[in-house]
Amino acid sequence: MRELNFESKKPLLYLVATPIGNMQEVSPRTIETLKEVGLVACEDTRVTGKFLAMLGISKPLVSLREHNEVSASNEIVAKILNGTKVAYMSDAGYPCISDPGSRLVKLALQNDINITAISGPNAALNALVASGLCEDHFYFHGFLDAKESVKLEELRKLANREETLIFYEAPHRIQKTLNAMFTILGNRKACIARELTKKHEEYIRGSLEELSQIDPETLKGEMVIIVEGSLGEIKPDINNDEIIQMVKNLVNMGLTTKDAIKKVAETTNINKNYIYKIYHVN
């Protein structure tokens, strides 16, 4: 069935993108929508309450976050079906993009509720277009897993993708993530974009090796990491020093020397006995 969102008699759920830093990026349409709805569902009522107060808007708030997404989605859908006009917004950027909201959208559609999105800022796209890396084709991954072994496996599966890769990362995990990227993806071009749209916005461009050597204490705020895609199947065209550094990085992450050597051998297609030899000679 085809229906025009704003000419249909069906109820409508509004997904509202919010500023990722600079509050001047609030659009007139965002303000108009938030004034019209009867209820604002949000990730954090404290954050959203301050945001609405800045706009001079007062609305009832209900929290929908990672830990209550199922029950809150049921509550919100019930209110929409009872005639309440609802907007859902995460703390920054678009709902559903590395944020809660997907279950709410699916449940709304299952209950014959239409969905519309109110446009706004997005950290991944801001970082991509200003990174200097290829933006013709890209793959958005979001946050890598916090567990190192899972993170390494995720990166291994992404290693041969030709598209530019986009990741989100937090300050307390940035160094381990950059080390893992250098280890698995090799010394590709990359860019860290942090504090986007804020006073201290910064783009740090260089190789993954160079970025992995930055003092993590200087990397504050939520970050986007843009990484050059593969230029072809990964081949063992790296020198001994780089191989040794890859092993050391994995050992620093908690792997045993044996497991680290095995992982580097799998990643580079280099004989593990050779890696063992050059690693232990140094």
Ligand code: SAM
The other form holds:
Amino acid sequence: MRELNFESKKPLLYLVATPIGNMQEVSPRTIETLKEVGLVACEDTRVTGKFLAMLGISKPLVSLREHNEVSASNEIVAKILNGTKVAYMSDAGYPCISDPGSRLVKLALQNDINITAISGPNAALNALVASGLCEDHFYFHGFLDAKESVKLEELRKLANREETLIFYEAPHRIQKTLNAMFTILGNRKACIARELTKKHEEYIRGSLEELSQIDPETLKGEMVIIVEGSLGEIKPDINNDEIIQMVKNLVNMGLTTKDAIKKVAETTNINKNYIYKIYHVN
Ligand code: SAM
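And the form predicted in complex with ligand SAM, for comparison with the form predicted on its own?
Every component of the complex follows; first up is the chain already shown.
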């Protein structure tokens, strides 16, 4: 059934974007919405409590984060159905974008609650549009897995995508991630967008090789990595288990591990260092 959000009698859940570091990006509509609701559900009540205090707004807060997403979503939906107006905010940017909120949205929809989003900042889009690598199409990946072997596999699956790639990363993992990107994706153009909208905002543009050589001590704060899409070189679609099995088969046939890896690299056209890494990590 079709229904206009603001003309419907159905309850409405407000997904409210939060600044990613600059309070001047709070819109009048955000303030109006937060004043209007009876309850603010949020990722971290301390973070959102401070944010509301800066706006001079005081509201009851309830926490919905990754570890209690199911139970908290149930409680919040029950409150909305009982007539409470609820806004949901994550700590920064949009809810649901590498942040909790998706379960709440799905559960609300199942319970015939309408959803609206109050526009605001998002780190991925700021980084993309200013990177110089924004094309017609882009692919948002968010965080790669922290485990090295899984991260390498994830990157291999992305290697043939022609869209510009967008990643979120934490400073303590940036160097390993840039090395992995250079190894798997090759020497593409890329951009690190750091501390967006804040005083120390910085865009570092260069090749993945250049970016991977930057002293990680100088890459602090929050950051997004934008990487140019594939330029058409097709990488074979084989998973890590199959690659490792190929190496094992050759070792069983009497080849040294080094020669087996070299042979698999030649036949699959997969980077030798990559095969070495996954073979020895597993
Ligand atoms: N929901 C958020 C959004 O819409 O952008 C993303 C939240 S995610 C948990 C946090 C990650 O977003 C950070 O690790 C970083 O990669 C990126 N991020 C958030 N704020 C940023 C900023 N001011 N500058 C650069 N990256 C930022």
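Numbering follows the first chain given and starts at 1. In this text the structure is predicted, and so the values were computed from the model without any measurement. Take the two forms, find the largest set of C-alpha atoms that superpose within 1.5 Å, and that set is the rigid core.
Visitor: With both forms fitted on the core, check whether the Cα of residue 17 differs by 2 Å or more between the two forms.
Guide: No, residue 17 moves less than 2 Å.
Visitor: Once the core is aligned, please say if the CA of residue 45 is shifted by at least 2 angstroms between the two forms.
Guide: For residue 45, whose C-alpha is compared between the two forms after core superposition, the shift is less than 2 Å.
Visitor: By the 2 angstroms cut-off, has the C-alpha of residue 255 moved between the two forms once the rigid core is superposed?
Guide: Passes the 2 Å threshold, so yes.
Visitor: Cα shift of residue 276 between the two forms after core superposition, in Å?
Guide: Residue 276 is displaced by 9.3 Å at its C-alpha.
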